[in-house]
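One chain follows as structure tokens, the form predicted on its own.
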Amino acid sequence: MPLQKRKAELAICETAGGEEVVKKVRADMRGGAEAGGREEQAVEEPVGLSHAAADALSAATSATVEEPTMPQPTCLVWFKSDLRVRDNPALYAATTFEPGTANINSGMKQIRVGGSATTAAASASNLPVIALFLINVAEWALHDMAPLRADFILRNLECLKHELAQLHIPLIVRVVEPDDAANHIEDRHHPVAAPTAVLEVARRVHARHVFFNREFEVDETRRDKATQHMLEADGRTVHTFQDQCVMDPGSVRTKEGKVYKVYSMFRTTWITHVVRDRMWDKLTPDPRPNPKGACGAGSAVAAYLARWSEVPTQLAGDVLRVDPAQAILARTHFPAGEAEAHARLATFLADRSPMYTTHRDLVAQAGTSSLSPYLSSGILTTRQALHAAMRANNGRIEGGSAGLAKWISELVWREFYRHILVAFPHVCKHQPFKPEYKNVPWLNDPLAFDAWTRGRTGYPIVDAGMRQLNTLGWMHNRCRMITAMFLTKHLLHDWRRGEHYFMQHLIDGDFANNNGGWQWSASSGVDPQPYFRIFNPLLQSQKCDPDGTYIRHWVPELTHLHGKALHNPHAELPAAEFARLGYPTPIVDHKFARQRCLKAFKTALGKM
């Protein structure tokens, strides 16, 4: 940790007073060693600030923000990757919370859709609810958020603001700035920055109770714990919920209590629990509205709400600045809002799911749901998708419609990777799931990596996939596997470089799924492809894009080609004709790359 960060923390504690507090913060800093981006910290026992340090920071912050004693208390809901009104446990709990009730952390029962609570009117005994979303550009950039995903979040924030307004719930869009009076830590992506901002907002709006849905990556868990500690040290109650999985991460285990490392076995047990407990038929009821005027012009918090009510259309600085042409394409392909997400889900289930098993790997076909951006940013939940799919399949996970059953199995992969992330947090620290793969002698060829990123490898299906990613911020799932395996097996480049590049460009960037997918392709992950399984790009091209529609669209140099010449132009065309295409020769020969890869992996694994 840089020296200035340590000095900032110690200065805060000295302001609050007490050598013991300073010692505790020093101990916290020693325990929070940084390691290449994501914190070296186990998720099972995430270390945020100690209670004493949180108390010290709260005391320091109070010197800046003095809370009046008279105004009516409120409930604050902190939105993160859950940008929706429906099936939102934290929002529902806040709108139905009654003062004097016990802390309801994670204990709220999910209620079957259609219950009376979904249409209940505001209760006079409930506290007014205020919503909060933090924009922390430094934290987003630190975690490789793509500019298109940041733009997608901002667009969905505007939709969320509108939906909340229908419930008379105001949304605070709080920008975390380095010179913010509430941010006593110099570095905006320091774990204390977000907790301090949440505490400042809670004081400004007189929130005695704060609600939020938890996140499970190591840094995010640490941030959530630090926020809870700081708020509780300030005398506020905190209510947290699990909303990202159908089954709580870590709850699906063997009879011996061990974590599943094989997807098929995980899926079998997961299905047993979901069917037995009817988890597929349980969604959180819709939230109740605020009383009209509760946070209006005459309220004590009106001025603060007005200051932070606008959703920016573009972020400051160049780090996450989106290209205007890309933004137009992304907004056309992925419109914002819950209504759009549910319309896509309904269309897929009704029209495309019957052909899912046969069309899902055809990259030129609209054979997939295209719901990944909405799932990754929490506009739609896995619970909602599962609920709708099983209702369409007459309550069946297996059997019935083959397409629906297969699509449900893909949803279970999302669950599986999150369970792995929680049980094995070292995957958040740039480490292979299987430690023996640390010794793979990866190459470092900047020119080859650059050719891969630009879609100039000389393999049409690989280049088409990468150009789709660079243009839309999205790539067909089959092409994600092809391009990832090409980088790791053909070019023998470290999977972490590809993981990093994908996250920086994907509109649906999701750490658990992206990491799981890359480690699957590199054979270093949980239940991966064996190291000797190496996709042949030519065969993949012929199987997944048989008539070449996808390649011709994304690789216009090959527009007029057909058949074998389209999939392998360098080998099928006369040299002079190939030269006129302006298309690169293959960057590496497939047979040579395969043998080189096998030798490298065997050496690393001691199999030579």
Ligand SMILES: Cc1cc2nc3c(=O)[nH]c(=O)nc-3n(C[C@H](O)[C@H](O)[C@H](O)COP(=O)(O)OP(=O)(O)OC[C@H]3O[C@@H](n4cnc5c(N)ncnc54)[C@H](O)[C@@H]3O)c2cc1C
Contents of the next structure:
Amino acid sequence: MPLQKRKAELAICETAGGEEVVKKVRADMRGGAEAGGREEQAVEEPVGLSHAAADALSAATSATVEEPTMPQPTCLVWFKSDLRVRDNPALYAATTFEPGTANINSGMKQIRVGGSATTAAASASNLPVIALFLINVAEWALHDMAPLRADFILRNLECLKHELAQLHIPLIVRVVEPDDAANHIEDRHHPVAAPTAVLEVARRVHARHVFFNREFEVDETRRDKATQHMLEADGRTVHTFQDQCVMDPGSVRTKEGKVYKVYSMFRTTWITHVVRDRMWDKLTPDPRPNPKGACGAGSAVAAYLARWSEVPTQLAGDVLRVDPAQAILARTHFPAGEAEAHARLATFLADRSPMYTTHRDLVAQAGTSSLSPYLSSGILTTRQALHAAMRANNGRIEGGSAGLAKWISELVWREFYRHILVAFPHVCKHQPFKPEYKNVPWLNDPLAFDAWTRGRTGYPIVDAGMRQLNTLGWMHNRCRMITAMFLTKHLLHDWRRGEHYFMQHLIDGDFANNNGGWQWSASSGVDPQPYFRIFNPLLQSQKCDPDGTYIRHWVPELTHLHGKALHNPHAELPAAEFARLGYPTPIVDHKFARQRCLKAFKTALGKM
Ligand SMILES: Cc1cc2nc3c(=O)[nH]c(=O)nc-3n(C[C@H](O)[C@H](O)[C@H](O)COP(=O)(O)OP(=O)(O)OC[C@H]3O[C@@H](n4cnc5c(N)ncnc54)[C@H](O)[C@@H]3O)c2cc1C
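Got the form predicted on its own; could you also share the form predicted in complex with the ligand?
Next comes the full complex, and the chain you just saw is listed first.
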């Protein structure tokens, strides 16, 4: 059975008494099931493995991996969604770590300095640094990763390996096998496989200190905590860092200390903090190189490094196999590497940002940065993007260039959704942000869903968007909103199905942004406007693709049409001419769908 189709999985959950148990949950939930949504709660990290459980797993692993005596200790950096060398707190901390001196585990604030430091020679007291990346197909598939995104990660890993080699830092690309989950854990795909693999690598390379940047989703937090506990139970120190946000999640609050639920107010306070603390200027210095030959041919770990040094060009098995034609297209549109990300950023800021306010919603134009795949996989940080944009705007975060200020405010959406995810982890658990929206009577018509996925709804702008997604693994933001709202409001289909479909196809798939975007579109999210925001797809089409270039490109059946007929061929063309197009009649009438939607939402909210 393909992994993506698995409906039941096991997860370690905490009981009311704090005891951890293995429990069945749905596989397609990011972080396990929950009976109901919590509206607001203190920012706290979900439970990982207890020390006792970690000890047990650690003991199970030690049966197979023995460390030789008196090895040269090393530092291990575990890369995840931070596939870059620059502005990487975990990597920098490892390369500057001097055992027995400063305690850097409390976070970047102690070691961040302004600007970009030059690469210095490693101090004699530094330990050699080894990098690790885990290819965990089971975990990726459980989280609906798109094959194109997996391909993008592999391509970027190759670039990372090259960048690290310049610093004489070897990269271990360790494939996580089901056997990495200790035998007494029944579920071979549970995230415990990753901690066990990290521990095994740490032992093999004699890593006394392990460094990594944290991730925020519930499963990922559990995995990171389990890893930390296992490593510590094994006598290793662990140093973790926050690299995903400019402002730490939980640090932007109202005067009363509450978490913001509305973007505009979050943005105002976020800007105040960023300017006051000059957060935009606090890039992590560049990492230092290893002493030459530290992990070279003669070293004790050389054989192990050689065994795991290859970056595969494709993954084993069928689960995340990428279509070759799609892969070629994606490689053209989204070449890999930090250098590419920075070049894109520079070109966008210099050439296109001045038109951002006027062009960002024109779907046929390259009016946006198309940096999302690089931000989602951590090839570029939000901090770097903000830093560059503010420099281009003469140090201003607001005012100055309207295009730059608007673009910065889009970066703030990215921050906002991460802060929301940490403060309201129920959004990771398949729950609406606003609990009152959980009773919408979705129709969930499988034929309608199928038509939507294939771009055969009879609404050209919706179909063009879906075909762009299916072909490129990327869709313009305006079309993401139009297609998402069409599925949830016009077809009354549960937003979670659309959320999964997007995730399974997006090269920039990012849980916080995707969940935020879908919940916003379905009105169950942070949008202060309630359910009656329903886009008219025909008006949207005329506004965002006025001359029809986008539709003509993605819906070739309509290539020869112009004007209103292109946006609404069924209504505008004579019946015989429409029939010759081979294009579907609209799947639902807009006015009818709108009324049906309003009724359904009112019923769910008890407003009828
Ligand atoms: C239903 C839906 C699903 C989405 N799924 C994803 C997803 O999986 N991954 C993803 O990165 N974005 C997602 N977005 C947000 C947005 O559509 C993309 O970030 C944007 O289209 C990327 O294009 P760009 O890099 O050219 O953006 P630009 O306009 O150049 O913006 C720069 C960056 O700001 C951030 N950003 C811009 N708009 C948003 C937004 N609305 N919410 C959060 N961050 C934003 C992105 O990181 C983006 O790369 C989704 C939006 C919707 C409505």
